[in-house]
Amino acid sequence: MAEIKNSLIKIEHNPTQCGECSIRRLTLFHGVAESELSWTSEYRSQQYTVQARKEIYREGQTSEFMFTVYHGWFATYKTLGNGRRQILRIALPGDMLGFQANLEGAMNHSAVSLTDAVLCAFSRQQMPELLRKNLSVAKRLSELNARDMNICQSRLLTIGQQSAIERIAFFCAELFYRIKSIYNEKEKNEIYFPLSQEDIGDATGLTKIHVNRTLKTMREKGLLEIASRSLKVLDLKALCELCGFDPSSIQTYRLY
């Protein structure tokens, strides 16, 4: 447990204030009035930096905090009996980490940073009080959870019923649309993509060799290309049609 705590480095000077947060439209506090932000920010315990490839909490252990991703990429995952890893979700700026039904119990999954990142930490013990006192926060939490469940259910369907190329197409289309919506870069066909082929395999239920072979096929078909920590979508319409991806499944990322 000490190893995980040491991976989080407290920002001692000039932590981001909630009223100045550049990603607030994506977060738990999206619907909170400006006049109430100083009150809600009292529930944020700390702001931390974390280096790439560091665990921030581990399945089976307790965690003092839940987090909002301010900057960076994370993966939540479960470890199987044979030691293999199944990635459940990729968390991006605005997403929450560490929320579960039993806030007092041990974590039912693990989380690891995929890039250097910044996290806003909230006490798990204080979260029920915050939700009771501000209905807009409770509503927003339900929206975020519903969106994540929708994405996870759709991806589960691809893993269980679709081919390797369809699985990877869905996974990449989801992340492409999410990143484009977060940064409002609608014209570009390329995004930063820090995932390894092993990460992609752990998210789609494929071996690294199978991922490598499938990505080569997708490049030859003119669908997408992944190289040098970048994902370039060559034919977005064909990519989405191939896997049945519906962009409306990430609608809580839209500006409103």
Second form
Protein chains: 2
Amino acid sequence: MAEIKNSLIKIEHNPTQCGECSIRRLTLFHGVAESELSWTSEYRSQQYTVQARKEIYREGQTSEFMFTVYHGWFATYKTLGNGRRQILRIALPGDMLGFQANLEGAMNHSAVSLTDAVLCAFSRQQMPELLRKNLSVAKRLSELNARDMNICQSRLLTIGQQSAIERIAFFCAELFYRIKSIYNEKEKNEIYFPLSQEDIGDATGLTKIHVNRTLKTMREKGLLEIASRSLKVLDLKALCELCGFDPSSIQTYRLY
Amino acid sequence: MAEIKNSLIKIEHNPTQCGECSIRRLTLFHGVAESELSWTSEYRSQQYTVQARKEIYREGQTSEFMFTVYHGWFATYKTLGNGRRQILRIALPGDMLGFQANLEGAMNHSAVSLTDAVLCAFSRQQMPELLRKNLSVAKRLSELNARDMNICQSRLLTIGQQSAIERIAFFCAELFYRIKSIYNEKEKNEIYFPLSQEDIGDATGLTKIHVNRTLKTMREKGLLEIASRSLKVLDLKALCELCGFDPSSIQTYRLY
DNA sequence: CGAGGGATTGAGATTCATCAATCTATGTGG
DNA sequence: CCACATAGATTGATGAATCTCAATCCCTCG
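Could you output the structure for the form predicted in complex with the DNA, given that the previous block was the form predicted on its own?
And the full complex, kicking off with our chain again.
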């Protein structure tokens, strides 16, 4: 497998400054006073581009950085000895990647880009210092982690207790709402959607064949259509009712 | 359903002092300097007893407190409209219950005692102040949450990608190691285990009937025996190999 | 000693996985 | 510009894993 080091390409020319970051409301630095941003942003070591489908860190290995997604989609996952893979989380702009309890230790999961993407990197080593010096950042980190915990637990519920069509509906409904809340698109019923059917299967605990058949059913029922990297929601209300997804819960996903 | 208020019984006589708490190494106050413990422990509002099988907070409702488990077992869970229930987490002594991003808002999951138990309560309202004033506690909270995130993601992996026998093996292996690490019992192969087969099913995403059949298989294979509130591990090595549970990962569960 | 909750077993239905083949869109090299 | 390679999507046939319904058993507790 390709070296991870090579997948991250440093942006030498004009990296985005935190002060002018258009998605700061979504990130770790949401809530940092403008007057403090000049020094807290010093901890943002670097900005990197990464191509689609590259690993940025791997389970069992250490990682120099943790990241904020500035642009693009990522998936975190764990694998089993037999090669099966469970996608744990889809990370979208504003989301953190790679924070865990033991900042020095090996990663307990892997992360891969699903699209060409841009990451803001933070030295893991310097994180404790940043958190000590700026309580607003520490509080925000805690909020982001608690939100991710809630999302993770909701996925445990859907995977543990729902049928194939319900799981896929839940997965798509959640992503649909998350994307729309990031880009403030109220009316659009179609979003960019870079996941393959196999990815959807890895996220929902189904085989790609069964995902394919279930998507066909959903298309026939007029719920949604996934084709050529696009997700079109045909009947949002029915989709949410089918899987028990509560759109108002997305507010606790946003945190801004 | 019974009122939650009534399930918590305040301990009026001689509640445990944080300074003499025998499991402090496992808790939120691990790492707090002895000299600071006198004032941080002021935030520990009260100690409560609770009988087995009582809800201590409920999804959708607000809760005055968050808790540290001092004694006993708890389960957190989410439910679906059709009544199906997913157990999200088994909380053991030292574990936190009820922390979430929006401390003022409604709970996003419920919690129930599995045994008679004792809880140390913290006013949710006062938490931000405590975290602001004591960085050691804030850091510890973040560690505990990150650890729980890892456990949650491991369960996502096992429920999403493993068979019934593997899921049950994983669930039991994890609890077995957690209990042994709490009580420092290296050699014992039997632990107290208050979960019904239905509980195991709710935790692993299986029906109680299938849990029953699978436990029978595991008994016949000489892996483990669950009977009369006890879990006896007959072949620990085989159990861990079956489900891919790595005992050394428990170190990141302990955090002390 | 009866009641009730959990455990156990059986039979049959359903969902989902597996294996295998074909199709389609996209990109690549000649 | 075309032949080819490749990855992802699609469909069919079959079998295994798990669920559902139903009945009985067993243990504990009042």
